[in-house]
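Just one chain follows, in the form predicted on its own, and it is written as structure tokens.
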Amino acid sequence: MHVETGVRLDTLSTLGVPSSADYFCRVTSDSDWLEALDYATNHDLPLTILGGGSNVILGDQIRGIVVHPVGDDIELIEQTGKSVLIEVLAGAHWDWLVRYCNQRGWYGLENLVSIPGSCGAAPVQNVGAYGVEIAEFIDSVRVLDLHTSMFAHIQGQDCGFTYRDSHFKGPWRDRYAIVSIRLRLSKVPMVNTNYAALANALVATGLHEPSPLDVLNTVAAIRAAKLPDVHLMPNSGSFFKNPIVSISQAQSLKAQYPDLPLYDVDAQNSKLSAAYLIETAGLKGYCGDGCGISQQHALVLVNEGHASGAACVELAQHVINTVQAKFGVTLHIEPVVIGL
């Protein structure tokens, strides 16, 4: 393990804010580490973790030491005629593992496919999209406890997972590292095409008894219609969570604005479309300090510019009190604030 100095971390965020760190180093193994919280402990440093960048906003210095992920190494734990169990280090591409997954045919990660970040942040916020969430494959999590310098599992139905959340984000967020996670996947071909816009553009190609490739490449195609590529438009992805109401204030607005998208989450709740709230407040496209929000589509907060952290906070504390006052409901934040 290197420790550097004051290291740009501009190009570890896919928002691309300015940013940049009093000490950073990169980490492989568990002797790696030890060695990064060894350093933080002795030399009285904040650690922070920084993985794939995809649901960060930076400020524009982050204090102490920044620790960032790498590597790709996958174990096959154990099979069965049916399953297997994979263990992922945290470093490794969310969408490289989706798809190498697949080759292998080692099935249930499709509909998760194109979402830029770490395997090691998935966890964190239970990524999800198109009627799945890593929550449902998430056999532990191999974390590094920041307190106590000891390795441990997790077991999945312990980490918390809710809609967008965790343990991780939350009571553990500066208790725990993680360093890897396992995955029990399917050897069985299986499909879930209960989304229904991903149910209504499998039909639209013909494909009426889909395969997992051909669910992965179709939530692959979606999704770059949808949304704008990183690499051309800095962006952290889908920036506000869909709200999730009460029925009778779901109704209530359906009865207002009758093109309101729904869905049903449990026999008290609906979840609503926070695109739909945000595009029909008439944020879409609207822009400030060179950030604003996509014109492809109303979740993305862009960088257009050399737009700071903290105006991309700032922009989006906008939304959030124009959406509550057109329509009395509060958006949240999907990505994790650092250093603001």
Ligand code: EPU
Given for the second form:
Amino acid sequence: MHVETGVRLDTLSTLGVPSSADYFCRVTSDSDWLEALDYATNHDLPLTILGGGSNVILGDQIRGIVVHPVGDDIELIEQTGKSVLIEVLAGAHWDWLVRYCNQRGWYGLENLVSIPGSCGAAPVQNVGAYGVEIAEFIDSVRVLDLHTSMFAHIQGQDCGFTYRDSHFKGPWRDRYAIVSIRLRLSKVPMVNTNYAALANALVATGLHEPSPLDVLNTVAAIRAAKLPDVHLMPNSGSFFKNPIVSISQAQSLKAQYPDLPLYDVDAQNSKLSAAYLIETAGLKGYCGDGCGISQQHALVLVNEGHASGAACVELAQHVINTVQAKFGVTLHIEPVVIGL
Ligand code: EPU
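Form predicted on its own done; form predicted in complex with this ligand now:
Okay, now the whole complex, with that chain kicking things off.
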């Protein structure tokens, strides 16, 4: 473990905003993690963990030490005739893991293909797409307790997973570093085609009994067509969560806007499409200071080349205010803001 000073982070977030860290190190092993934590404690530095950088907005200067997990070791912990339990390091790329597991005949993650970011970050916001959330497959999360320097396994059911959220994003944000994750996957081919857009795309390509690989390829194609390519137009995916409102508010909005997409949540609440609200408020393609709302998908804030993290947050606030004024609905941003 080697600590560097004054390290540029511009290429370490998919939003590509200019940023630098006072101190920076990469960690792979348990001893690296402990050394990094010791360094922070001994030098009285705040510690920030930066994974794949696909769900963060960075300020110009990150004070203290930025710890970047790397490494893609996978361990097969146990297997039965029907399932496997695997443990993968936090630094592994999520999309690589999804494709690797499918190739090995370990099924379940196919709908989550092409999501940028690292395995350690995936449980933090409970990554979800096309009708599947990672929470369904998390057996446990191995963490380093930053208060006690002890490693522990936290069971999936204790992580507080809800839509785009977990305790790691809330009360545990400064408490635990995710070192690795354990996933339980099926050895029996299984597919989830409940999401309407996915089901329609499969049928349109004549795949009436799709294999897990068919689902993986179809989701990858839908995403490539719908979402701006992070390499061509830096972005952090969905910038806003789909807002959850009372069923009565959802119904009164639906009466005014009949094509507003609604998703069931529970007996009291409905989820609205943030993209629809933003587009209907006239903000799709809106330009801010070096950043804007994507022409391709209204949920995505794109960095057109020279935006600061602060400018992205300012644009997001403009979107929130405009949607609030038009629909009376409060949008919440999805990325984690660091150093602003
Ligand atoms: N829509 C618009 N304008 C747009 C785009 C979409 O009005 O520019 C409306 C359309 O009516 C469309 C509906 O929004 O039918 C839903 O769009 P989409 O299927 O893209 O889903 P989403 O609710 O906007 C969520 C996730 C995505 C995930 C998709 C598919 C959130 C915040 N976002 O988007 O996640 O890929 O569902 O499951 O829940 C990400 O996390 O980076 C991400 C892209």
